[in-house]
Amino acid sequence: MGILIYGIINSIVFALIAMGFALVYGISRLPNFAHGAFYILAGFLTYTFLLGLGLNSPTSIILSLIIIAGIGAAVYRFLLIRIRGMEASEIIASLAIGLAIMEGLRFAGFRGKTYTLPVFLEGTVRIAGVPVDFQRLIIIGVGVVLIVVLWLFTHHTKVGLALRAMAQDEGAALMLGIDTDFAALIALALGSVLAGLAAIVILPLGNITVETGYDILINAIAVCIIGGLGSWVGAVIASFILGFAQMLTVYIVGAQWQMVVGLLAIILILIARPSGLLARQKELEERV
């Protein structure tokens, strides 16, 4: 039961981590390699507002997400828009931005394991005899709500439908009058917010370190490659595959092998099915 319950929690954590990366790539085909930097920057901003400036939690979270959204939009508007469609340049530029942000935080003094966000709610509850703290239950709730809200947003709002149209056929979206550059800007801002929100609910479980940003980027890429780049449903399924794989790895051989599972999964899926688990279903869905 412990493996089952904590496997589900771990899977939701993976889904939250990868959701922003999958959204940006699925809509604009931009591989946002600054995703991990936005994640860790949101954690440091929230820490600064909450414990450095003494603001309350809602204000700190809202300010952090607004800043992260603005940075994501600015990155697209002033840099990525100029190299869009040049895959290698997109990767190099977004990775350079991510490195600049994370190493800038290190240079600014955010070093060591002394920065921790407070949990939203203290205490634990037993589920089928397994103790689970309230923060992990909050992670499950936030993850489920985000998945539902994103589905409703992309299927029942004008902006969401425009983003889906761009994801399926950018040329057709342009002919229908959709500003695809603005849609890509919205996608990157929204993806940055999702990365920041994931950080705010996950980081209370541990310390805020610059190195975490690199781990988050690797995990997000692993989830999206396994699920199929551009497939949001595939990303959710891949999150559960990786989540349970890591829990079994910790149970059988030890926690130090967790990251190896993600990297090994990328290698195996690239060998067996380079397009990912649901790439074919995604292609058929786009044709329909």
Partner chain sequence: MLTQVGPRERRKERLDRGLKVRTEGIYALSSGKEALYLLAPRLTLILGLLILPLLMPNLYWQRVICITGVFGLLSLAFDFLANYVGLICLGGALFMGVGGYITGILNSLFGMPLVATIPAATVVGAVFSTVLLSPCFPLRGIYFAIVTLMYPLAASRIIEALDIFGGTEGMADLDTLPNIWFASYSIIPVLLVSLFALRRLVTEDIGLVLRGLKDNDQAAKASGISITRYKAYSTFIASAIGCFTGAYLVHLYGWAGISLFALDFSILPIAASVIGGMGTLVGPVLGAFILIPLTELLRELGTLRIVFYSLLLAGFIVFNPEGLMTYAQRKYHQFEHWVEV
Second form
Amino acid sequence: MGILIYGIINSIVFALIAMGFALVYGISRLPNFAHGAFYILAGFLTYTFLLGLGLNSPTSIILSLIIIAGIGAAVYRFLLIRIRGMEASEIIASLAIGLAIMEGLRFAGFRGKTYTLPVFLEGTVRIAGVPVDFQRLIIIGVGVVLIVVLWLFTHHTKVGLALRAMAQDEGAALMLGIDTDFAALIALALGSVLAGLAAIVILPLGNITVETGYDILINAIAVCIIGGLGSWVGAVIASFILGFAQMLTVYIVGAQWQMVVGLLAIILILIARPSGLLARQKELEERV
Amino acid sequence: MAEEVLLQVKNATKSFGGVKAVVDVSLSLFKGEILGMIGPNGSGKTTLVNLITGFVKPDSGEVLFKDKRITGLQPHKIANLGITRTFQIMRPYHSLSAFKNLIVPLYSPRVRRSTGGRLGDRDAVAIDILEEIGFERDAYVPYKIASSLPLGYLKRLELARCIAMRPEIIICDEIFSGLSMAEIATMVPLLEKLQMQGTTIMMIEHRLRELFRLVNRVIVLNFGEKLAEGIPEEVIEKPDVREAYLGTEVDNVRD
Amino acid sequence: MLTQVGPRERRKERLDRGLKVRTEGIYALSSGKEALYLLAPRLTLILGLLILPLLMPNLYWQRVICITGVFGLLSLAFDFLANYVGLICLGGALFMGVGGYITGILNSLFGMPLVATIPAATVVGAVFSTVLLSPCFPLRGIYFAIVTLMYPLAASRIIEALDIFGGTEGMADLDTLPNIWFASYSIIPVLLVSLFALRRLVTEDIGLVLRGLKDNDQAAKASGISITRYKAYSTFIASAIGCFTGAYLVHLYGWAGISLFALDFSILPIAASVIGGMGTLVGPVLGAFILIPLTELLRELGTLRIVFYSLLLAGFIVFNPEGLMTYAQRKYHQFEHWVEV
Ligand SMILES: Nc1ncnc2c1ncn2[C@@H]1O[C@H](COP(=O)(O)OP(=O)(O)OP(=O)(O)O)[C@@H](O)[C@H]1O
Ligand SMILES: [Mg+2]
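Form predicted alone done; form predicted together with the partner chain now:
Full assembly next; the chain just shown is listed first.
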């Protein structure tokens, strides 16, 4: 029972982590390898506002999210926009930006000492005999709400559908008068906010370290690759696969294998089924 | 004259998701002939070419080359057997100059084997092939970077890349589309010459008038199914073929 | 060639300098002066690199030159794979680690001397890396980049988790290169030979086939070229270079450990290539010789070093993707001046 409940929590954590990456790729076909950096940056920003400057939590959270959205948008507006469509350059540039942010944080002194965010609510409840703390319940709540809201947004609103159409055929979208650059800008801002939000609800469970940023990036990529890059539903299902797989690995084999699960999943899936476990059709089979 | 069947497609079927691109198509290609294949847009012509040349695996059915099964072989193996194809969406090596584009096929196992490794200077061979297909050497066209070449040359480069393989079968996927009459005029004698030399050719075309001057047999595809087969003049008289083409182009042929 | 820049009244005119016939590396030499025009840059490069270790003030900087040589080779391998074969390999550290660990194991467990372990690590490591990467050959673009980025990360985590080959501690007390002169005068010739050999290779027919693969793999298939085979050949070449550097570095320090798989060895060569000029082969090497000493200056300041080269990398790839070498080559081969119209 404990495994089931904590597996679900772990899966929702994965979904939260991957959401921003999936959204950005789903809308603008931009693999944002700075995702992990945005996540960790949001964590440190909130920490600074909350514990460094002593602001109250709503203000700190909102401020951090605004800043992180601005950074995401700026990275697109001033850098990535110039290399749109050149996939290798996009990956390398965003990875480099992410590295600069993360190592910059480390240089700025965020290391060694333990940094952590306070939980929103103290206390635990017992669910079916298993103790679960409130923070994890909040994670589940936020995660489920975001999954549903984003699904409704991308599948049932005009704007969302237009954005998805754009992802599939940018040329056609341009012809229909959709400003694809603006959409990508919004996507990156939103994606960064999602990364930040994930950080703010998840980080109270542990310490904030720069290394986390790398792990977040790997896990986000793993989820999106398993679900099939660009597939929204796939990503959610993949979170559960990976969430439980990782949980069981740690439980059965040992904690040191925790990150290996995601890495091996990426490698094996890309080798065996690059379009993702759940993709109905091999989209990678290029038209000849 | 007992005609020898070189290539045979038996009941090939392929669908992409819900789209049935090719449905139960069978055909034979006789040695030394030029076979035409026509059909409206999206009728599965290119997919059929992909099935033959191994770029797409059929859901069912098989392809025989000289009575041997080649279904499921990888594209480069099939090319080395002597079946080459052009691409409808041209695929030049855009960063290489035109004649260097031909080095790739000239380097293929098939050509190296057939010349016993003694091909001589590949560059010279490449330029000769290009010159024959209408790349004016005096104007240095063969030396131009492929990405800077206009459409007419790119289409011909596609064909040149096939010829360089010294193939037994060439499958041309709409090599005339987008070309001027003058450009087509330089290619027609070349195709005829290839046929004289014993190469078997399959031509997919929308330009029926030009096609019918070359071929003695056509196959019509519609919605992935084989609609008709026979002598061009007879085939286009058939009501279902005319219906598939909605009259327009077919009328153009009979001037 | 004329390029129109800015207002109509003035335009920038570019004139070819030097040789008359210049198509894709085919030159018609007609005088000693022209031969010199071609040879001068090459001679400068060779002599420059050979003299460099002599000019270094102390042991520390001599070591920096050796490490720069290592990164030069890694950059060369990256550039070759990325721009002549079309395989964007973000995992140079994989080659590094494989070569380094093989030499470490041979040296520490089997007691083989380094004259044997380095060549063995180069060849065995290259075969091993090629086999590891071969399932990824059908992948295109972004997917290949992602897998290769993940390989070294996975390798270090697995070694850590299994606690093999010394685990996080690594293998210490391995043989070291006899002295610093041996160290620098082995890496620099290897670098030069690799550079000129690769430059030769890419203009040979087989090099054209590789470039064909990069431009259009479908067309190459239709021309009877086995993509897998040629990608394997080129990966073997690149990983041999990478594994050599791994083995060399291990014997430079006498230590092999997880940090051989560090992101540094993947990203710095990319930065050097982008800064130096992708697709020129020389550019990435020169890029390494500019970038690595610069980052060494920052080493005291800790991770600021990584911030520095990451920002340079992002900046160059976004704002100046042609890199320094392409720019320099253009300046060398062409006059540029403004003319009134
Ligand atoms: N790789 C693919 N994935 C999905 N659908 C495909 C693919 N290739 C072809 N199709 C579909 O199969 C059908 C047949 O396409 P095909 O390209 O074979 O037609 P065609 O006769 O060559 O048309 P055209 O005259 O326009 O060249 C079309 O509906 C097309 O959309
Ligand atoms: Mg077609």
